[in-house]
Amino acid sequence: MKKEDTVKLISAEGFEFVIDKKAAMVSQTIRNMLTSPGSFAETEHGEVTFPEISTTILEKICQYFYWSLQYASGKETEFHIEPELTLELMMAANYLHT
């Protein structure tokens, strides 16, 4: 796979997820961040620091991605979130649109 086919998305403990950008692309707000015009260093570097997204969360959520590329081709699965998670997962999809 090619570098400018993924996305690496930073925790806010520092832990890295390179995931393919068409998976990244379910959140309106990656989307925002990698395509707008300018000289934008999410944009010419293909990442993003999430700096008030922990880590455990933020792997949750690039599961949803991928979860939700599938869901959208027709493969209707189930998505299991840990209660522990919901709130915490709630906020961060809510700031990314997804």
Second form
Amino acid sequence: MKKEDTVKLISAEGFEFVIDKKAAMVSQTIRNMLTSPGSFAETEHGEVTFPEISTTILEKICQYFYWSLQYASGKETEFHIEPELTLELMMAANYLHT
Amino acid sequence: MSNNQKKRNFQIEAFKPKEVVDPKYAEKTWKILENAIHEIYNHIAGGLNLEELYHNAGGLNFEELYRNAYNMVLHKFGEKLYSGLVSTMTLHLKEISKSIEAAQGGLFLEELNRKWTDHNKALQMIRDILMYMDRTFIPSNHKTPVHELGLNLWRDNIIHSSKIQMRLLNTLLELILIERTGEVINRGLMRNIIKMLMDLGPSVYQEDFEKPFLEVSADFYRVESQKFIESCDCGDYLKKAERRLNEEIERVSHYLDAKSEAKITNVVEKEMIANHMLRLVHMENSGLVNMLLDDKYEDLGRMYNLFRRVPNGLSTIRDVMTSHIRDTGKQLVTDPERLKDPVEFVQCLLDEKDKYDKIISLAFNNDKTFQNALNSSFEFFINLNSRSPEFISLFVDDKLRKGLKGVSEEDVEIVLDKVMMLFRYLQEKDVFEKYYKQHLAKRLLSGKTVSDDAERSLIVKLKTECGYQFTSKLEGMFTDMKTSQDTMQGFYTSHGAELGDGPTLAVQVLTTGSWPTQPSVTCNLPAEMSALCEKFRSYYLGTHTGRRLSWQTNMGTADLKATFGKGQKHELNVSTYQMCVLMLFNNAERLSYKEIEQATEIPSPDLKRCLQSLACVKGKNVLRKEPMSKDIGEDDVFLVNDKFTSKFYKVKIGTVVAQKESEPEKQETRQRVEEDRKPQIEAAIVRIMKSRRVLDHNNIIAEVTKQLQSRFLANPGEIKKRIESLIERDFLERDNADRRLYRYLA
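Can you give me the structure for the form predicted together with the partner chain, which would complement the form predicted alone we have just seen?
The complete assembly is shown below, putting the previous chain first.
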């Protein structure tokens, strides 16, 4: 996979998730970060740090990105969310505009 | 996650972030964002890219900025964030405004354009960072979204700043003026600036540019058109106007709003065309009439295309063209010189029609209204001359006699179609019919018609134009010709043997009524001939009982074999009358006019004419006359011209043909036409009254006129006379109460 096609998402604890740009852009916020004309630091380096998102949540988010990319077109599948993660995940979703 | 979004608001409120405890939190966070906005502007202005900044000054981290803005909104500091944005951006725009104002001369627009590009870039970055506010705070608080806010602030602080607004407008108008004088300007820059005005909203474009632009353009073209019209002829003026129009259209396509096209072309049309329309059309030596006279298709086409753009433009052209055609047509049909040669006269009409047809098809886009105008003009002036029907028929006669020899069938059709077109213009179609019948009869009886197909084709055309009734008699004439041929064949098979070497006879039996026969005094035929005629009479009456046969000696022809003084032999093709005269000289050396008249009993005018053609036409003078003079006198004496010579064996001696009718003949024909109209008018009245039962006077006149229109224009006085006559004969009666009402009596 080419480096230009991927993006590195870093959690509050410093864990790094390297995923497809295409998947990351499911989030409107990340899409703006990567495509804004002013070339922000994120665009230049291909990595985004989220100091307020924990590793567990970020992992779940990345899973969601791929799930969404695959099934968003209406296929009847469930995206499983553990009940204890719900609240935090919700917060992150609002933040990421997903 | 998406299935949880609906409940998001509730979830967020339930969550209390830890930062909220810091009382200076809002102030601190805003500082970070304010700084970032400054940096964005500075950067873009400095031409640096953000990566350099990132390295130089710790950089701008999107996530951090976004998160800060996000948190401010989340913690109910949206209002602070928004008002902060407005004041920060305003501050920057004021700076920018100063730098634009400071730009000298030509650099002004460049600077404005550059700053605008910068502002747009910055605006987009700011919007991206503040996206969360745009998404949540702004809609729920009914604020202007960031992007639109940025444009509004730009408009208020830059475009509407007192030092820029007028300068911008003047610069733009100045550049357009320069371009109009033929110089090249930076169209790319113009396009960008105009695009900016359009981006700021349609009202900005219209108020700050379009309106003044149209006003200035109107002034410009008013002055220019005045200058042109004083110095140019019509054709040149139109060329210039057309070029200006195209330039404006091109300008719009290059750097103005497409919606401006209609407005600016409207201005040019009004100033350059509508305001000068009449002057252009009537311009001396180069106006519309001159163009028409000189067949200037290009100029005419240009005029048509330009004038059609303005109200009443086409009707102006049309009116002038109509009155011109009417005037020239009137001159044509009333010019006594023209009337001398009917064929030439009709050819002139056809040429005139061709000329205008060509103009309309080449220059006037085949416009229906122009064609109608042309038709009505022709109808107008053709009917000014009461002899038009006669002349048209003569033209056909000429064509069918000789004109169509060696012409292909299609060409014949074309000529006939053209004649039909003229025929359509005639109001007195029945007069045409009268003459046509006479001419056709002459053609048929003298065997002069060139092409049977052409004759029939014309009759078919007349039939489609005017109906069966119109042509039934004409067709009857053809039938008679055919039947006569058969009759003659029958006559010679049964009598051929007993006739021997005597003269041969060809009889055409004509149905009375179908042919324009005149009750003629029969002349005395030579003995040989009258014997033969009697034989034919008894043969014919033997096969057809209950008929009457009378001889129309005034319409026949004869071929004579003649031997002259030095033994030269000739075959003479002469009329029946001429034959009668010549045969007399078999038994006499010299005969006086009186003697000839007595012997033949030919009516005096006919006899004179026939003697004239026998004795006075050079090269065909088989008789000699004493005294030698041009005219035939009652005391003249005639002898056989023994010195007669001719290159040809066959000599055709035509009667001095009265091509055109003489004045008394014309009167006579006229009278016959009037007579024929009477029953037609009566029939029309009866037809109308039969269906309407009761009708007042004016309506009868109107309806009768309408019904007869296809044949002739009925004279109201005549209609009134016919009504009187019908009342006398108890077809109609006047209403007792209302004298203007007529009742049908059945």
